[in-house]
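Consider the single chain below, provided in structure tokens and representing the form predicted alone.
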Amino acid sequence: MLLEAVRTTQPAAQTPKTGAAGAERLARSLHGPLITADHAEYDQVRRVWNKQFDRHPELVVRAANALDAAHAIRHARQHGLPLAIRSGGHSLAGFGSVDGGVVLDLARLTNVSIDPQTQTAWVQPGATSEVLAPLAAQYDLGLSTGDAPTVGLGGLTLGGGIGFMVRKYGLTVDSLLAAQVVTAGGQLITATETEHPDLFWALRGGGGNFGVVTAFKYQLRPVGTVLGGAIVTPATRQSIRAYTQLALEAPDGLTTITCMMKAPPLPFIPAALHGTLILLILAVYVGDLEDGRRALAPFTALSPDTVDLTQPMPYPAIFDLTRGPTVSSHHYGRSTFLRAFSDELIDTLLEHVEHGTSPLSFAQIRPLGGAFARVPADATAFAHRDKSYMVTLINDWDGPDAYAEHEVAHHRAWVDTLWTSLRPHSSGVYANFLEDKEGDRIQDAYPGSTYARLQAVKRQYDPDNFFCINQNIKP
């Protein structure tokens, strides 16, 4: 379990660039609240999910609509202030805040409007999977989003969106029909396949480089009751080799996300496995339940010690299994796509995870394929359709010494050492899983002509690179 700890900090000494009169003018123009450093809520709203980033913005605009976003952009430009944009604040790289600048906080924009006849939904960027999924489930519909319940759909969508239905229905951007965007000039435009099609292409995977999206229109998909839950099995070279192969060969309806980790002392895990290396397989099968049981049968037979906790459930219930990791903590990681899963790689992961530095030192494996792979590589700005797996090295920690330099270095070193061994196998990276100071990997996220095409769109919609607190595409 994550330890609950609160760090007492004092705002860094800064000279406000806006001034009281400028802040007052901005506040009068907004429909949502403007939070300044002397506000009672300031210390709460300035924080982001990853406690490694403890920043002090000059202003936090808690937008109530697209007009507020436009006012925030114009104010930041007029006063020469950097602008950070956040939907849920879960950016791994901490891009949801900025010292001495303006934070445009979209978390209050949570409206969801579903048309059951067309099976479409307009969704604001602050809405999350735990907001959207139950509403869509009322019509036996769903959207392929991420795997965490509290991540804002704004940032998730703009980076691509890889989650529990990626093999059945592809990425989140594969279901995107339209986006309402506030540009760097403060104008509100709509991007679709026929309106601003170049921008619409870039928004589907290119991140927050091109504007502030204040509403998304998605095509919802048939979902209904799914077969979902967890499968726990000992992690060995044989079980990992079998799992990674089975997961690629499985029917499209089955998506799995697996953590290789030391088994925590939870009641549903046999005591004999506590503290040993396991595969914690989170599975979702969308389709006929009997077909789902047949699809899962090989996974439940990976070992005589396998524990099968899957069952029929409403799709929104799967997010209850991933709620814990979305609790704010200190986080550090590295991620990559892979084309193959060799025995050498398996042995490397087993050795390093065995010697993790926290209870949440683990390697996450996401087998891909299915509908994800059938979208042409140039159809969206997400160009990694030919990749078979995504592997993410994760270290989360907390506690009274979590901010101490030696503690941070200790946990980061575990990730960096494992990443050094993993990097020769690397084949690109998911932009949303790039960490802070990984700008040198931006062309790994957008390989070949994809990056050049994104630059052309950037030059058209943000030639001054005003939107630069992100995994940045330079004009």
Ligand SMILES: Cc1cc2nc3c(=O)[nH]c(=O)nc-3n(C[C@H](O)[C@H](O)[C@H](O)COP(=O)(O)OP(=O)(O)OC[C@H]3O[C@@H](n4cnc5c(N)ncnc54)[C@H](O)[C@@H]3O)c2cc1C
Given for the second form:
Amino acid sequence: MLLEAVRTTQPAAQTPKTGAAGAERLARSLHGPLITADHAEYDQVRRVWNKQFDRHPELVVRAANALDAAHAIRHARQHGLPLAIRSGGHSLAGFGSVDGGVVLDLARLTNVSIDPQTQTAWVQPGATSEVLAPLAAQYDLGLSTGDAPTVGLGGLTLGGGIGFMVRKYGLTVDSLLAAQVVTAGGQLITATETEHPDLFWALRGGGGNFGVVTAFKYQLRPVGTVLGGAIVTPATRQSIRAYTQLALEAPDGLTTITCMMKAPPLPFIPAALHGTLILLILAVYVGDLEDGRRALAPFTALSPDTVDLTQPMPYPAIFDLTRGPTVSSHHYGRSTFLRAFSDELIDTLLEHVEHGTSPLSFAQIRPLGGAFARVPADATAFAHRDKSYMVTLINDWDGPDAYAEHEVAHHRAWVDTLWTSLRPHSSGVYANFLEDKEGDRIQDAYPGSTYARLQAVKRQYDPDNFFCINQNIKP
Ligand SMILES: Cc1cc2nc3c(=O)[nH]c(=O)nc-3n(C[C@H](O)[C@H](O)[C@H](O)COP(=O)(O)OP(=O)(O)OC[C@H]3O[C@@H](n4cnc5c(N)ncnc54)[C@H](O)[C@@H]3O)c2cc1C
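Now the other one: the form predicted together with the named molecule, given that the block above is the form predicted alone.
Shown next: the complete complex, the earlier chain at its head.
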């Protein structure tokens, strides 16, 4: 199985199913460019964020509008080709490309149209947090998205969207008002609470299973200047126990995302901590800044060695902190939800992170609660509203041997071993944090009756399972 994750060094030796005439016909019908294997841009546009997936599609449709999406769907169906949908290309499982198939690339669709009166925005799926946040900030508004600036709002939203304002404003889908969707049959429809309500429910967590979303309408929220930045503190049993409790008890305005890792030799981390286990707490407080300082005080007092780098900042500036560490790399991770951190669990995490296999072997903790938890579990297809923490074990690596089988096995084993220890204490998984070989966990992503309900929507909108390059809901 491991070999499947390793780079295909040569383009798949398949006879193109489209043929030159078919490609020409498709190209003529499109408003955006069609990229074939002989095109100068091919090598660039076939790639995705997770370098472990080095695939060679037959065609890449760089869509300019919804009509192009419909043409790509029709072409793929007519020629029996698999279709991969891509917005920002950050699928951890590499679903944004497909060997020998069609990639429907929506990355050029980045328009954002804000109505300050209604505080709403129509946003195309190729837009990212770093595109939307500064535009919304002009009106002191924002959207609760993810933690990385370059993740596409297409994939992020359809999975749920958990980020720096999840406790204040819930998931990205909790602010979704409408979605324009090109269906498997090539029709353009709008889904809202009242139009295609089942589809609208499914789009809020069910991923790319039901159609191609070409625009989202979001309710923006008041954000303005936030208190944000990093807090660095030694990772010990005591500090982790205290942090995980404090983060849940904090006011809703405060969301933290924390990496338990070996301190990298960065200038803002005291030299004495370099190479030791730390909690790198990224914090955002939305609301009155004095209230924010009070909310953060217990975190900055976690240890005499704690370094507090939080400060008032425009909300978009928080993404400057995550831009560097989230550039494209080789990646493997596993994620789950926890209700509590026992001392035994904390010790296991500490022991394991101490022996990471790369400088970016870490455990990420996202305390939830707040507005996220007040949405009823059956209101959206993301149904983990009762979960307290999301914990993700992450290994990112790079370098000349990054594809080598022994290297890949080494890094994956680090994650899998820790994951096995965590499993008895955990339940469920966020669909957007599933990896490529975790299809057997799909029902963990959709607990209770959620999966069956998604299947019913799938049968209605995509009975042939045409949209199957994804965390797949079987009709
Ligand atoms: C560095 C990094 C940081 C991340 N941080 C967070 C985070 O803080 N919070 C969080 O919630 N998630 C986070 N994620 C996970 C991320 O939300 C998912 O990987 C998401 O699917 C990426 O969206 P994308 O559009 O960039 O990816 P793509 O690879 O383009 O798309 C992923 C999948 O989504 C579906 N899809 C995408 N666009 C459309 C569309 N327009 N219509 C229909 N289906 C579509 C397709 O099935 C596609 O295979 C992170 C991922 C990375 C790599």
